Amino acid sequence: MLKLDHISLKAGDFTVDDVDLTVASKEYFVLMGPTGSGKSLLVKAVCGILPVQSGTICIDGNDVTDLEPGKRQVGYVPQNSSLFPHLSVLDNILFPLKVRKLPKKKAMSNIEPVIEALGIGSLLSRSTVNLSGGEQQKVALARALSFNPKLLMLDEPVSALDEPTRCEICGLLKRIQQDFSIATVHICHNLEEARIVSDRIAVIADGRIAQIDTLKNLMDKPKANVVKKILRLAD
């Protein structure tokens, strides 16, 4: 589904260097590492927000390295949800479809299963300003799923939530990923969060992939001291 082949990119003085990874169809894949390790840069490169210096990004077998974000079929939930405060919940969810000039009737048909799955039907007429953190993340997720993307990218989607809400939303994310059979990449630096959602995990340090494996194998057979350190800090 997603294949990164020798991806390198720069942001200021920081470099993500020669990253190779593959995310399978229907897989829930976690990027784990400390703050400043390059996780968000990789996600933004996949979404088309940041250009890469070298390498290729393929989604569903298609090279999207030079495509603009709107043509990549990637749903993106940023860390702060980035909802539009001047729009209602419904209009926030419909926004990607409006940009794509989908007729209103077809757009409403598209989002009905997402709204039902997320249980946010009662929020549609409300402003996003007064929503709880968990509600905001549900709306941001609905918006990202509204156009039936091939890939879902989540940049620390629960980091700003309290512990009970974090666990609730992680369980919801895993269920939605399975129900919609969508390949998902999720940034986190919390081990319990990774336990709830991940099929496999890539541990990242200083812009490089240190190891990719299941959480159990990472815990039992870390290949480097940096992997042990990152997992210990995340626990």
Contents of the next structure:
Amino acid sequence: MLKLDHISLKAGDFTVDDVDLTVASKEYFVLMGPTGSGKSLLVKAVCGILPVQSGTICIDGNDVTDLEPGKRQVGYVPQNSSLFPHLSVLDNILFPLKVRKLPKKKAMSNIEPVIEALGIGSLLSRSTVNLSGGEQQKVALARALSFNPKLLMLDEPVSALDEPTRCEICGLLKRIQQDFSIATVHICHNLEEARIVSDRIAVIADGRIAQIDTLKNLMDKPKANVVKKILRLAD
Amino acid sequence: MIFRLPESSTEVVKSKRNGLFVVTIACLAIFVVMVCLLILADIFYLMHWGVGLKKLGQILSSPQVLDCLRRSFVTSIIALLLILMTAVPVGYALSRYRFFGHSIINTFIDMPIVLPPVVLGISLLAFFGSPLGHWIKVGLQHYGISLVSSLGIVMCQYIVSVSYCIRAVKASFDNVDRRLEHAALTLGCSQFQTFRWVTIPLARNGLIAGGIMAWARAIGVFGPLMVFVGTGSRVQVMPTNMWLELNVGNIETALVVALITMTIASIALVVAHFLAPGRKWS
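Previous: the form predicted alone; requested now: the form predicted together with the partner chain:
Expanding to the full complex; the earlier chain stays at the top.
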């Protein structure tokens, strides 16, 4: 579903260098690494917000490296949810469909399953400003799923939440990913989060991929110190 | 005295009446009293000369004053539209893009703010005396349009006020979270749709406040008008009318027009303050 081929990019002084990775369709892929390791930059590059210096990004077999963000069919949930404060919850969720000029009736029927799956029916008329952190993330997820994207990119979607809410949302994310059969890339630096959601994990440090494998294999055979450190296996 | 700590704290504390508090609050009080005295002086002066409500009504309904009021409003509204058409794209470009010469242009934008207004009038005269300006002037005259008309007034109002609006518009675009624009892009918006549906609505209050400030500035333009279009009856606006009335010793009319200008400016300031980004009415 997603294939990154020798991706290099630069933001200020920081460089992400020669990243290769593949995410299968229907796979829940977790990108782990310490703060400032380049995880978010990589996600932004896949979403088209940040240009790459070299390499290619393929989504569903199509080269999207030079495609503008809106044409990549990627649902993006940023760290702070980034809901539009001037729109209600419903208008936020309908926003991508309004952009695509879908009639309101068709748009409403499109978002119904998403709203039901996330259990946010009671929030629709509310302003986004007064929502709790967990509710905001659910609405942001609904908005990202509303236009049936091929790929879901979640940039630390639960890092700002308290522990019980974090576990609840992680469980929800995994269930949604399975229900909608959508390839998902989830950034985190929390082992518990990765344990709940991941099919495979890539550990990234200093802008380079250190190891990609299932959590079990990473735990059993860590290939680098940074992997041990991230998985809390280091002495 | 009791006051609240800014935003981060809701704790109410008793102020310590230290030296700094006394000095700064005293300066604030003197300034407020000074401004109030200036406004009250106009009112007392009118009362002193027996300008009651009846006389006030007579002055306000005189054809000359009404003509000036109408011309001031019409020209300043046209100037405001032109100012917004300039300030929104220019403010956005300065806020969002970094290009060669950005800092210099950003500084250059403030030039009309720091220059004495009369200099701008002289510059307009000089421009229309140059070959290019002369060519434009002749072209306009060909269609029966003179610069010594509402067109000249609008030019002066535009040139003096546009920088204020650009500055305010840029500040309100700066305040819009870039992450919201990124989110809109990934949700399918083009750059223009993001601007139309996300950036503009989020910067709306700042844009309105900037427009009001620029309009208030435009309606009060005086120096450039004196230099560029003069004081003929076809080009008189409120500030030039005030000056003419003063010159002929008709101070009551000048003061009434001054009070109208002050009222307009006060309303504009209150609305602009209320709408300005990041400000809360308190």
